[in-house]
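Given as structure tokens, the chain that follows is alone and in the form predicted on its own.
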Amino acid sequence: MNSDADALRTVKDADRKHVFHSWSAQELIDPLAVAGAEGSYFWDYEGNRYLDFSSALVYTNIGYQHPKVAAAIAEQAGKLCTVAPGFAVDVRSEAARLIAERTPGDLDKIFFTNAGAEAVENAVRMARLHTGRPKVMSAYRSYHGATTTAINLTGDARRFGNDTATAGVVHFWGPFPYRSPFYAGSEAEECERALRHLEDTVVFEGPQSIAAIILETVGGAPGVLVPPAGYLAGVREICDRHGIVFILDEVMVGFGRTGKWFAAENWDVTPDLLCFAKGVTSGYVPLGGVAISSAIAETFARRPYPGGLTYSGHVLACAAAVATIGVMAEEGVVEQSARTGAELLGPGLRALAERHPSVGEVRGLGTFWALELVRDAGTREPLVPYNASGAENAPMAAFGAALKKGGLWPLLAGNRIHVAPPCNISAEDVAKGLEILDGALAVTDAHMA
């Protein structure tokens, strides 16, 4: 037996006994053993080679192993490995500046947090204290992390076996024009009806019990739901007229992912909060944050802030912020982000729309996309059930199956595949990756009605 075999048997050996996975059934999963990644790709142990269409979940922005990146954490390791968040230190202060430089309007002061859904909580705790008011408003298709109060303001399934009658949470659907709501006939439509829906709830659930409005800017987890034009600038107006918190969530999404530093920036709308996560250290290490408004944090200024967290703004952390936006910027990566979407990515997806009928919609900017898959193109029926499991899942399973075949590793989620390589994913493997694509979804076109 060779060395490679018998560090795939430890490793699985381990896991299986000791490693209790998220979002599973324990017995019924059988994680692949990775040996290694660089780029845009990562290995197991008995050789296969995947491209990875998921950027692990969304987050390996600059891809795998950045050299800069990598030192850079070594390098903060020999001068300072942790010291407690109540102290300034060079790391810690130079990220706060530089994720200020590239927040949108005054949002220049920065709470450090471990991951996004921490950054969910914190952002809604001072929206409750700000305007001494309770409740918090969210989309029924988000998601917003697995922490008590950000699983609660999730609309996915993934809520259900965790909600806790909603605790202060209201939910509203926001515009989707593909399975629009309101039967809506233009995007136009969409975003008006969207926007009158969101005024009644909060006029019927009482505009002076609200504290804020949560959305992701880009809904990630839901299907890449691009906003429509008009939609983000409406929710602004109505959070400034009921004196309502907007918090955005571009823990998925920021950080180069649509083509922007931030996502909001592709619609010119300033929310009071913004959380981060994800992307700015390429996951390297975890950090994630909220970018807080002068106004709210005025409130703290002689007030005590009551929250914080025992690695907030861990100096190994910020060491790989500082060095990956210092490689974004380096290296245009936000900017490759916004061609690739433009002048690859979006074209090449559409074009495998027009050869696969069971693709009924393809949507997205930047490095993230989704493709939408139906069983019939006519009435847009989806491949399968929502919150499908089981055999009533097989479709989508067996589509997955051919990618992974095919070299490609995908982001699959309802009746969806999410396209989301690194942000500085070469011509080459985007031209590759469209390429499995394509024959796999041979397999979803032979499941059509």
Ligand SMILES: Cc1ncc(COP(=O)(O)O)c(C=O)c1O
Second form
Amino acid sequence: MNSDADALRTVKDADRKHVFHSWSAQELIDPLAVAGAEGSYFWDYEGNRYLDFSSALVYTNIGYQHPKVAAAIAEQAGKLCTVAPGFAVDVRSEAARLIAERTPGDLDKIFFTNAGAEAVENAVRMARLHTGRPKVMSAYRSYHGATTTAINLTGDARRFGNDTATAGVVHFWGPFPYRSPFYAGSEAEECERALRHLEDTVVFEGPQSIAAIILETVGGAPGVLVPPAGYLAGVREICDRHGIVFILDEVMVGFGRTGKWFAAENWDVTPDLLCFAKGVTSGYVPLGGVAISSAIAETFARRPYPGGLTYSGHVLACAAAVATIGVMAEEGVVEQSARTGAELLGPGLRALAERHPSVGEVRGLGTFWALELVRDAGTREPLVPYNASGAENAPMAAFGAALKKGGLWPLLAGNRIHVAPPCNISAEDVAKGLEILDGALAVTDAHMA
Ligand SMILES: Cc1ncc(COP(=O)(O)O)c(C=O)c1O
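Form predicted on its own done, so how does the form predicted in complex with this ligand look?
Let's see the whole complex now, leading with the same chain.
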């Protein structure tokens, strides 16, 4: 037996015995053992290479193993591996400065967390303390993380097993022109009706009880939901009129994903609090945070903020952030993401939709796209029902298997494939990915009604 086969068996055996995996029935899964990764690819122990069209969980914005970021982490480890969060330290100060300089408006102070859900938890805590109000409003089509407040804010089915019904959350419908909850006939009508619905919900909940409205700038996990023009500005206006804190969750879409440093720039809006994580370090070391407006920072100028984390602003993570932001700036990764969307992914995916009747809609921007797969193009019936599993999900499972067989690692969600490769993916790899997709869409076409 060769050494790769031995290594594979060792990794798999210990994984099966001792690793408890996220979101899974432990005995029903068979995780792929990954042996290594570089750029837009990772590979297993059996010689299979995968073009990663999911950027891990939409976070390897500069691809795997960028040598400059790996070196910066090693250098920081050699110098100072850790220091308590209460101290001022060069690399943390620098990471905060680089992030604050890129966030919109006066979001100039950074509270560091370990990841995205903690950023959401702390943003909500800040909003409640700042306003003295208890409730938070979020969209049904949303994902905000898996800690208690964050998963209760989440609209999608992952909330169902965690719903406390006491988290002070009120859900509403955001705009989604393709499957309009408002029976709208155009984007403009969808926007107008979605804003009226939000305003009505605020009024009937009692604005004096609402601390914050939280939105993903572009809904990520719920399906790359790009807001219609005017929607985010309209939400900003509703928040201002009622004294409600506006939180944008940019955990998935920050740091180049939509072709801007932060997605809010696409619509020229500034929230009061902005949550980030994932792309800030390309996931090389976990880091998240909240960028805070001057008005909210002022609330805690002379009153202690009742929240903190042992590893807030961990120096290895901050070194990774400084290096990642440096690489993105030097190599023009944000601009590349915008160009890749406009010139390669957008046109390429639309061309696939022309050829494959099971593609109901293509939407996205930058390196962040979704194909809505349908059983019937006329009725737009999804290829599989909402929250499908087992036999009901067979068409999507077959599609996923075909993509992997072709050498592409997909991000499948419900009846959609999300296309989210590294923001610096090469033109050749985009073309290769589109070709693999083209072949595999024959599977979904064959499952149409
Ligand atoms: C928009 C959004 N918010 C929050 C989170 C939670 O982040 P984490 O898993 O790092 O806690 C995610 C994760 O995918 C996300 O997409």
